[in-house]
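Just one chain follows, in the form predicted alone, and it is written as structure tokens.
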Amino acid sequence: MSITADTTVIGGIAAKFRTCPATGLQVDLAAERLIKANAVAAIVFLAIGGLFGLLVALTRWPAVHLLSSDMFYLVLTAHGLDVLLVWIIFFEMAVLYFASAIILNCRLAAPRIGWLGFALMLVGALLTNVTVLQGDASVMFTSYVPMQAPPNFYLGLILFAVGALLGCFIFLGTLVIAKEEKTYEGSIPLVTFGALTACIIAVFTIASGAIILIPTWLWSLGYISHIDTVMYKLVWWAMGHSSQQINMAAQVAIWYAIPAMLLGAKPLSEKVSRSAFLMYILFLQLASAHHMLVEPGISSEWKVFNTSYAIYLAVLGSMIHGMSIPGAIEAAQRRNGFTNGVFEWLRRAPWGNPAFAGMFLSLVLFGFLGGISGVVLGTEQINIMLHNTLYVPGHFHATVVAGTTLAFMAITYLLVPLIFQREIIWPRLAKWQPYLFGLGAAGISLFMMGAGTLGVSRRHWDITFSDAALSFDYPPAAFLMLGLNGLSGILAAIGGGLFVVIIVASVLFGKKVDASNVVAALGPTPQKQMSDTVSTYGSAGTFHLPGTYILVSIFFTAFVLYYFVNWKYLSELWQLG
């Protein structure tokens, strides 16, 4: 790519521009900066955070119970903030400005605002880490009242979200930008639609956050002598659990981005997908009800609600885009003649490419562990069967780890030479890096939603009671789970540790990408094949699509199937006659 810029001016505002060889787009350099250090941040909190997963799933393991007491649940602590929030956030504010001021060719709204809440998210996250570390803050990700923490821990996370909310309004104001300069036309494009649903999302993610967080961290410094413990569990849901949104709004928006760059693959109904996106807006984040269906302070309409109505138009939107977007890809595929039999499409995809496998694994292991197991921790009934034990973290590793951080993991591979002009090295390892990581993932999931089932507890350190005046015994087969457990935190942490340095090692060493050798960093992929995709309005234009419906029908039966094999579950429990 292009060594030299261009500066261009437009409306009495100088902005500095290369020419990408591979997308034809102009790519503001103000914006390119500012990805490469949130991304840059973003794989150093993964690798910190993922070696204290690694050391809590070693805890987990009664055969080698790695950690004490206090340094488990402080580890737990560190862990939690680091993957669940600093990570992906910093991974999403990328994103953000990715998905505006690349896709839709133009400069980016105030970048020196920009770098103030990257360093505002840099100094929270710092913050919030120290204090764990120094041994007082061991309050788990919840930091649930009456627990306290020191005061820095509540001021760096209140210092993160802020910066984070300055990187939302950066992206709604490029694409403000965007409009009146007309740099696309008609509507936004779908990836960027999907960037704004998770823009949305965080901006409601980051007011719950200030709502409760500030006044907690003005009782840690006993300005306030009392946080009632249900309004803060309530509050604090609204941002705990709707993180958790953002990403998913976010990942769906890199699924339908990677086959659309690589394949030119375009959604069944852009009309449809965008509805769904704007159901997630408006009901996803409710789900975070199923964290307070024990709670007695909570009126059963409020709680039946959202475990009905409202959690089903929720699932209605991710059953869409599970549908379109492998849809697209046979549509695509199809379309490149790939149409012998039922699955040619799916035996010819690029499964060597790390992009196109780590976003075909995360739509499944999402789909088929994460989306199901939601829906089924969503259901008031069956939820009182699992709640507070090991499925539910089983539950969300299926949907950040499998999903969400394989769906970021997937699209660095195409950022690295788009952005950081740099080839991917080592590509043998690179192409087996996604299903090594995926495996393990997968594993910590199923493994720990087995031991949920069989009714270990969540957050807990110890299972076999050894130091407890009451013991109680968990079956045998809880054991080996926790085991398996174990084993598949260290194949996660081979596959996490694998990507992180081929990613590091790419951008410091890999080779400069022009246009000599663009088609070697991306693949045989038609160099404006990419931006006519993903930056312009328009849909696949059929529906002949027999693999796609088998898929779907598969999963389709395993929903119904493991749904209602859980209320068997529940009619054991009630013995009802």
The other form holds:
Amino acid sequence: MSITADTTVIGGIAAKFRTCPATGLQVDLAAERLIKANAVAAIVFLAIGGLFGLLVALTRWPAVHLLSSDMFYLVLTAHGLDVLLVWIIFFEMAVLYFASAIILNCRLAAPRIGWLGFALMLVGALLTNVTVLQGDASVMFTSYVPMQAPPNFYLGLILFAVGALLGCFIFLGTLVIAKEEKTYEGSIPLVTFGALTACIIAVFTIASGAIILIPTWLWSLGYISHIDTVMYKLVWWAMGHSSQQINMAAQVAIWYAIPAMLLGAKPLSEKVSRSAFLMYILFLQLASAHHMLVEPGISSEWKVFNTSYAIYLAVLGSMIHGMSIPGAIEAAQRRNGFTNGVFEWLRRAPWGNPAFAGMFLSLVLFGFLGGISGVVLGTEQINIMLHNTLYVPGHFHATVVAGTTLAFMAITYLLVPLIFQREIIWPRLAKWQPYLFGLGAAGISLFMMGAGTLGVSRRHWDITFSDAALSFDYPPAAFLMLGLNGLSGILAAIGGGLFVVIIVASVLFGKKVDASNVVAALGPTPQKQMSDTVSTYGSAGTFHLPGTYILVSIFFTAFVLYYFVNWKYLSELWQLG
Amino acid sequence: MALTSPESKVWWNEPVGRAELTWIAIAFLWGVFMFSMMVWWHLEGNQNLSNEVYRVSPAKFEAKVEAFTEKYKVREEADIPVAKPEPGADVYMLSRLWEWWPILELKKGQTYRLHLSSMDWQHGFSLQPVNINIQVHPNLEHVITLTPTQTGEFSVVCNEFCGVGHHTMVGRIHVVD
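Requested next: the structure of the form predicted in complex with its partner chain (the form predicted alone having been shown above).
Expanding to the full complex; the earlier chain stays at the top.
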């Protein structure tokens, strides 16, 4: 690769660029270095947190019951922290820098502040991890008061959050620079719009985190005597759940980005897709209520309005993406010549390309497992049957592992050739990786949801209650579910381990990418047979997408059936009033 | 494409395809329906969580639970007193590291006002195998109106993590005819 590092001086600030051989875009080398650093840190914490997750799954498996009780609670705390927060936010920083500087063909605002943010995040993540591993902070990721952790547990989280906030401001600053310096024409691309959504939600999230973690830290130090338990949960979850909405926006942006890169897919309607993102900005933050549905001290009116994201308007946003993304893929594939029957476009999609396979599996698993279960779980009365059971981690492993993590893995297969400028080594192994991981993650989600439906508690070391004064047994089917969950955990760990090994080896030893091999390095793409069947987008009547209509109908039918089954179960419960 | 600026600069004026519009309408109406279900269940359904809550200090709540237990105690099980209140009574159960106290004996088909609170950290009242799950906070006394519809021996598992003894925290409710 000939790094033609041009020095461009704009407004007294020198930035060095290379020209991307695939797109011809100017790539700011400072942005590129920051993307690399954040992505590497993310993957390291994914490996650590994923290993903790495997230990949790093997302990939950009654026949194996690997860890002692205190180790189990310690490892579970670290698992939640490292994957739910550290892996995902580090990777999101890389996504924000990519979606601003790289896609907009622009220099990154204040790269030095970016490094400061990176350092704060790294120090914060390490500080909290060390505090947990020392053994006095097994308070779970949520650290509900009045249970108390040492001050450094909270301090590490605060530092991490401040670092992430700096990254958000750099993203916003880069958008301003790109506009000022006219590096693009018209409106920002949809993917950048999605990243902007993620960034806005991130700022809200981090502010909520500061509002609750700073007083809790002072309480842990002894300067504050009392933290209200309900208020803590309300504000903590404005961080804890909203941070998952950052993922949501970032992963939807990736769902649009990968088909765009590999198939040339365009959104069916810019207006509709952007409006759907706008619904996220306006309504997704109400999700704190999902954790408050069986709490004392909060009115039903508040619960019903907030848990439904204001009459399900944010769910509407997701359902819109759920049609417009497969629709964009179908339209692109039909334009590429795959017009036979209803599903040739899908059959002949690049299933051997891990970026595409990961992206599509992530979309399907998120929608069917994570989305539907989330709405059901978040229904005020149905939550009485499911609150704090294993159904809850079942749901969010479908969203965060099968959804977000798989989407982030998928885009990594494109970031390695484009940003690290290396070929993926062992492409045959890489081809299988998303399937292994997706299957494992789907199993984890389904079997935990199954166990939760049978009443099994989450965050619980011993479902046989062998040390309890009063005996109790969960139904035998619950034991089967947790055994299958253990097997799925092993499968997901193999898939996740393969990902880490393939990416690390590619970055270190992969063949260099230049103009001669950059297209091949992106993995297999369908043979293009350009035709004019679908020449314009965004105007009514120019395209017909029967495959997408069928997929969406299947999804909606599953949604409605599952929703009513749960109301039926609820109606059989003891009467509560 | 999604990685480049919209082809048409005035993208917000482009017409939207009929299929997409139909789907948006269906999804919107489904959302309104699901919202209405929760409201309707409050009016017509039999499974709604009570909003009756009082502030209470742990010591005061403990005193109330002890008076209740003394009044209605009929026997002991595993050294834990069993209280059998009259139908319709106010019944009490406290949670602390790591027990639910006392054991209750209720009559099927009768309605009770169950008072829950915690002496220390948060706990999770998880009635099994019925599968009713309610969060229990310290300093808040939650009064739940409960009507058992089955007879048998039911367990109260703690399903909010409360430290190293969390998995040993099991309570009991008997329901008799």
